[in-house]
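Take a look at this single chain in C-alpha cells; it is the form predicted on its own.
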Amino acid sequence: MTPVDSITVSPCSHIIGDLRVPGDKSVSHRAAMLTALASGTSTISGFLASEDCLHTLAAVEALGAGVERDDTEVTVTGTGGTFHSASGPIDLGNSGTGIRLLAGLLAGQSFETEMTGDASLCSRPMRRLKEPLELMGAHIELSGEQGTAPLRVGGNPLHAITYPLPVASAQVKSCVLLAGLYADGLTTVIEPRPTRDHTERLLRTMGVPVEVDGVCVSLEGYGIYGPQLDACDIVVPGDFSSSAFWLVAAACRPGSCVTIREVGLNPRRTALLDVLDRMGAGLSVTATNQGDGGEAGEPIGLVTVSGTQLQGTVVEGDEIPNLIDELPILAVAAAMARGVTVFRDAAELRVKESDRIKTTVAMLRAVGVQVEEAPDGMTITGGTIGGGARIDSQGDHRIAMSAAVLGLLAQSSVEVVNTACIATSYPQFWEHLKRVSSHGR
C-alpha cells in the first residue's frame, strides 16, 4: 500500500506484528528546537522524519541553526542562546506544536518573526499563547480570523510570571516556560491537570533545571541572551502515540497479537495503556530505560498487547490530557467493546487538525456504530462494526488512521478519503498496517 488520496481497506481475521515505530513526534519537534539554541554540535538519532518534524527543522535552519540529516539521524549546530533574524515569514505546515513552541521561544528574542502553515494550522486557535505572552511583555500579533496565525511574535524584553492555565494544555505550558527561559526571573505556570512534560525533560538533559511542586512547574529565567543549553546526543524513543493504532487493533480481536519495541513510555502519554488494561485488553510492559541516559530524559521498553472481547468504561478527567492524541484510536476500541463507553472532558478535541469530536462521531456513524456526540466528548454503544463505508478523513491524520483500522475490524471494507494527511506524522503507516494485516487475510 502506498499514501495516496484515498485507500479501501479490508477487514483482517487476525492482527499480528512485531514493530518498531517511527520516533515520538513530540520529542522530534524539541529536541530540533532545543538543539538549536545550544553551544555546539548535538546529534539527534531516531528523529521522526514526517512532514510536521521537518518543518520545524526547515524552520530552526532558518533561525540560524546549522543542520543537516540523513534519514533519521539528524546533526544541529546551536546558535548559542538566541536564534538569528530569519529572511522572511517561516512555514510551519500543518504542525501546531511547531508554531506553539517556537512562538514562546521567539517571543525573547531582539527581533519579530513571522510565523504562518497551512489552511488547518491556520484556523487553529492561538489566543492561548497571546495572553501569556502578552503578561511577559511580548509584542505578539495575530493576523488570522478569530485569532489565528499568520503570527508575529518578538522583540520586546520579557519578565517572568507566574500563570494559571485555563485549559490543560502541554503546548501552552511549553510556549510559556520556553518564554520564561529568556525572562527575568522565576516563571511559574500551575496546570490544572498534568499534562506531557517532554519539554521539561528535555530541559533538564540540557542543563536547565526544572522544578515542579504537584501542579506547578518553574524554571529561572536567563535573561535577554538566553540560556546556555548543554549541546548533547539525544535519542527519540518510538512515538506511543503512532503505537496506539496497532496496540487497539490487537486489541479488539480475539487471537491477536502486536509487540512494540522501544517505545516511549513516559507515565503522562500512556494512559490508553491503563484504559485498554480497563476493559480487559491482555497488556505486557517492560522498561529497558529509565531514560537517564540519552532518552531525552525519557523512559523506553516494550509493549506486547494481546486481543480479547473488551469491555466498555468511562474515559475522563485527569486521564484525558494524557490519551488526548489517542482518542479517535479508543473510540474504535469502544466500538468493538461489549457495552457503554463514555468519553468526558476532551473539549480540546474540538480544536484539533478537525474538531475530532464531530469527525470521530461521523467515523464511526458511518459505519453503523451507535455513538451520540456531546459538547465535551460522546457516548458509545459497542458490539460489532458493519463496514461498508467511505470515511473523509477531514484532512486529519488521526481520523484517517483510525478509519483504516475501523477497516480491519470492520465486516467489509472500509474505504478512507483523504489520506495524504498521514505523512504528516507517521510516513510508514500503510507498509506497517499491511505488515500487521498480512496474518489474517
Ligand code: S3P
Second form
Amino acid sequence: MTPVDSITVSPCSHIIGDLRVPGDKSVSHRAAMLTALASGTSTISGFLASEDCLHTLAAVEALGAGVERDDTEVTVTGTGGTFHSASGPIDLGNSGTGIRLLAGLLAGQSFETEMTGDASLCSRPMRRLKEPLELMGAHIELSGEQGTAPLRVGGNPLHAITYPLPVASAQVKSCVLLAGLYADGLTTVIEPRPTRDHTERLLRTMGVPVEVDGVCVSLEGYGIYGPQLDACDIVVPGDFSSSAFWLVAAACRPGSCVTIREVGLNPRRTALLDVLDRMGAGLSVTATNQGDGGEAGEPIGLVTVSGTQLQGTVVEGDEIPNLIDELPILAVAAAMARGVTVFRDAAELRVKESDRIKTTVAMLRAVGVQVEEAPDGMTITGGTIGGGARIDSQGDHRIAMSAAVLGLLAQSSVEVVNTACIATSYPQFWEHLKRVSSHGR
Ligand code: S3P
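Swap state to the form predicted in complex with the named molecule from the form predicted on its own:
Next comes the full complex, this chain leading.
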C-alpha cells in the first residue's frame, strides 16, 4: 500500500532565501552509470542522495562496480568496459531515468538482466526503448501488460543504427546512445526537438567523442568489449529542477527574493528562466563555470529572482523539452499571473511519474483556479489562488512539491497528501521550504 502522509502549508507574504539545492538528478544517474563502467576509480561530489539515484547506485554495485558513499560524496571503481551479471532482478524504484538508461547499457552485455520498479514505474511506456533496441539486434522482453516493465534485456551483440526518435525524450536518446557504445559502427539519434544533453557532455568528459550536427547526435561504438571510459572526478551541479520551486515561489510574490547558488545552468534545462522573464519576473543569472572543464561538462552558476505581479504567456514548441519537469510548478506561476497562460505540445506530461496534465489540473482546480485541460497541455486563467484545499500528489514528487508552493502562495492553507514521494528527488525540500518562508509568517 502507498504510504499516506500529509503536511499543511500556510500562506507566506514574502519568500526570501539564499540556498544551495541538492545535486542534479539526471547528472547523478549518469555519473553513477558511466563511472561504474570506467577503468579505475572515480569520485562523484554532490551526488543526489535521493531514493531514485540511490537505486541506480545500488544497481551498478549489483552489476559489479565498487561503490563507497559518504552522504553526497561517492567513490566508484569501474568494471572497465562491461558489467558483471547481477545475482537477481534489479529494482529501480520510481526512476524512469534509472531503468531506461540502464536498459541501453545492459542491452549490450553478453548476459540478460531483469529490471523492475514500483507501481508507477511499471505503468510507464517502455516500448519506446524496445523498438530502437530491437533494431540494433538486442534481445528485450517487456513482461508488463501494456508494454511496460518488468523487462529483461541483453545477451545479443548489437549493431549501429540511425534512429529518428518518435518523441522528444532525453531518456530514449540516451538509451540508444549508450547501447551504441557496444555496437560496431556509428550510432546516430535524430531528435524531433533538442532535449537535455547530460549524457553527451559526460561521455565527452570521460573521453568518448560525441558528434552533434543540428538535431543529429552520433557516436562510434566500441563493440562487445564496451567503451574505454576514463575514470574522472565529477562535481554534480545543483539541480535546476529542484531550484525551480523556490524561483517560482519568489517570482510570484512582490517583495520576495531568492538566490540559488552552484546550480546547473545547462541551457537544455533552464527554459523556465526564459518563461519567467517573459512573465515579468526580475532575474539575474551569473555563470561561474562554463562547463568546459571537468565537472561533468555542465555550466554552473547563480540565479536570483525577485517577485512581481506576473503576466500570462504561451509555452510551447522547442521550449517544452527544456522545461518538461518544471511544467507543474510553472502552472502554479500561471495561476498567480494576470491573464491567460497556455501550455501546448506537452503530451509527454501524460506519461511521467503521474499523468501530470491530469494531476496539475486537479491540483489547481482544488484551490479554485480556472483551468481547461487539453490533450497536450492546459489553459490557465490566473490572478489569485484560493486555498483551504486538500491536494493528493498521487505519489508524484513534483506534484507534491508544486502543491506545497501553492500553499505558500494561496489565500489560505493547503494540505498536501502523499508527500513521501518527495524523497525520490529532493530529501531536503521541507527544510528548504521552512527556510524561505520563515521571514513571511
Ligand atoms: C530525464 C529526462 C526527462 C525528464 C526526466 C529525466 C533524464 O524525461 O522528464 O525527469 O534524466 O534524461 P524524458 O526524456 O523521457 O522526457
